[in-house]
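Just one chain follows, in the form predicted alone, and it is written as structure tokens.
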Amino acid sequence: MNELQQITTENEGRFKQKFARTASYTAFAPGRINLIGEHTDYNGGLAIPSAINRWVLVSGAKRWDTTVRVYSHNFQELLEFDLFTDYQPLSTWQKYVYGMIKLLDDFAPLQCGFEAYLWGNVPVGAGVSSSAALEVALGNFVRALFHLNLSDIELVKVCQQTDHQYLGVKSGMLDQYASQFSRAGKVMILDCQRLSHQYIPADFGQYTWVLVDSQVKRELANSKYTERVQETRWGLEALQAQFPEIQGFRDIRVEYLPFIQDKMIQNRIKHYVSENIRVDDFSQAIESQDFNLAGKILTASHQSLRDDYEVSCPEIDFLVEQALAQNYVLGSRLMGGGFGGCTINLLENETIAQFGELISKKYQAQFGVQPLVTVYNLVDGAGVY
């Protein structure tokens, strides 16, 4: 029985204890990493994301009337109400199950209500997306439980627009479409304009992937996202409003941006510019296996972050700096919204203990925090039991 096998059935157990009957179905989605491609997702651009094995399960059945209760494990909350009456959710993991229900029965109207069981052992607020494993787990379940004629996209744009309308936040989909598409030992190479992706072989050889966790949640990440979004399209608009030929972020190359006279803007555009070509740029040194190469692409990502985007903080630039001080250590940069999150590394194998116990004494020594250091597997995407 491998990992995911095991803590369905657990959670299936949980269900039964929980519920006093048996589940129908299992849903799981696992958290993601992104290599590389960030925030550009939700302006139509690239990136390079993929599933890794830690995961949020939904275990549940039908009811024969028309209230819906759901059991979070992890937050030890019971979320309950009727499909036919409005309900204001508490916390943000109910605003989360809430939307999803909602906007999948605006779809296609539930029959019925049913009881679910939550348990998931992705992170939260570390950049792997616990939030989107959440919204795709819940989708699956939906989906397989009533039978709903919805598609893996159709699926994946449910889970956006719960981001969208139940927390404020206009964020892509990349996190939900890695959840849902990844493949075991490949990356995917997403493209958010077109709404499609192709996988290119993962082998890394010597080299391994470790994410560092600084501790810091990101407070401050869904307000400031919002602003990004929102300084990005005065960047297309200032464009547009010169070059009729752009009509959307992807027409914009490199030698328009001294046009958009605010600087700020100017810098936002930067990035999603460079931060795509770095992309193309990184697929090719990961298929030729110049990991080297690989390595200096991920650091570029890191600075453009930090001093173009400013989405970077105190505690990741450290990490960021302390990795790179290593010979060892090929790339480094901050990973996922910003804020607070995880640094992602590319380093020799052998080293992980080594990478592990360094960064973790600096760290400590200077924030009085001991990070997380964490080492993931790429797996599939989302499925059901």
The other form holds:
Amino acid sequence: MNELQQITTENEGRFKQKFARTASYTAFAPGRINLIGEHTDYNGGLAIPSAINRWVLVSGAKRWDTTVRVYSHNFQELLEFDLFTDYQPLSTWQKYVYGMIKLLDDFAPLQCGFEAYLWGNVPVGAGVSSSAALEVALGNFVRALFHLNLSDIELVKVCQQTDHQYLGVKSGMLDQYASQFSRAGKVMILDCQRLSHQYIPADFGQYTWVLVDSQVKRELANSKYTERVQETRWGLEALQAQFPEIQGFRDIRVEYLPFIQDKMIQNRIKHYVSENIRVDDFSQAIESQDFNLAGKILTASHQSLRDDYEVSCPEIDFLVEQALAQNYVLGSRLMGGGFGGCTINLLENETIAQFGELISKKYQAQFGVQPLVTVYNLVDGAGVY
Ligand code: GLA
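Could I have the structure of this protein in the form predicted in complex with alpha-D-galactopyranose, to go alongside the form predicted alone above?
Below, the chain from earlier opens the complete complex, with every other chain and molecule after it.
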């Protein structure tokens, strides 16, 4: 039995214990990493994500009335509401669950309620998208349970709308897309404008991706995220007022940058344009197995996120600097939304243990906190048992 089958069996057992009946379906959805292409997705840019071997699971069955009861193992809380009565979810996990169910119900009215048991081992606040995994798992579960005629991409869009409408975060769909569409042993080049992707083998020769979780969870992150979304929109509008040929973000080329008067806004757009170029360069570098170059591009991405996009923080910058001071580390950068979370590092296979020890010691000495160093496997996207 593999890891996923084992946790599925366990979760079905928990459902049975809690609700005294057998689950009809278990849906699973993984967290994700992102090799490069950060803060581009909500403006139709490029990224290279893949799913990791950490999942959110939803096991459950229909009810005969219109009550929905969802129990979260991790939060030890029950969410209960009636499909026909307005409800105000209080905690964050409940907002995700309630938002998904309401939006799916809008898409295709559900004939009855259900009960479900939620469990997950995707680290929360670590930059690997536990909330997207929750949305995608729930979406797959409800789709299977009610045989909804909803394509994978429509499902991903419902997840994104949950972020927008129920959490007030105008996020892109990088996380949910990766959680739904990833393939084991592959990374994908994701184009958020076309909503298309292309798989490439995750063949990194003698190198490995190592994540270092700073353990910094910034409450402010959401409001700063929304600020960046707004600032880039202003940048686009400023250019469109001068250059009618610019239809959208992807039409902005480096030559246009000086025409944005406000230096801060100019820097935001500079990050977007340069990050898309880095995604292209990076994919060519790994295709030609030039990992030294790939590492340099990663580090350039960090500099851009730190200086032009201003989404880093001292803890993350410290982790990147310490990593880059080691000659066996080819590249290092902030991964995910920023203001905390984790770094992603490319380094030689046989140096993983040495790296983990060193970075932990240095970080502990500087900030008094133990970082979490993890190597993930790249797995298939969401599914249903
Ligand atoms: C968060 C968001 C994603 C994406 C990244 C930054 O993870 O949920 O949509 O914008 O930040 O690349």
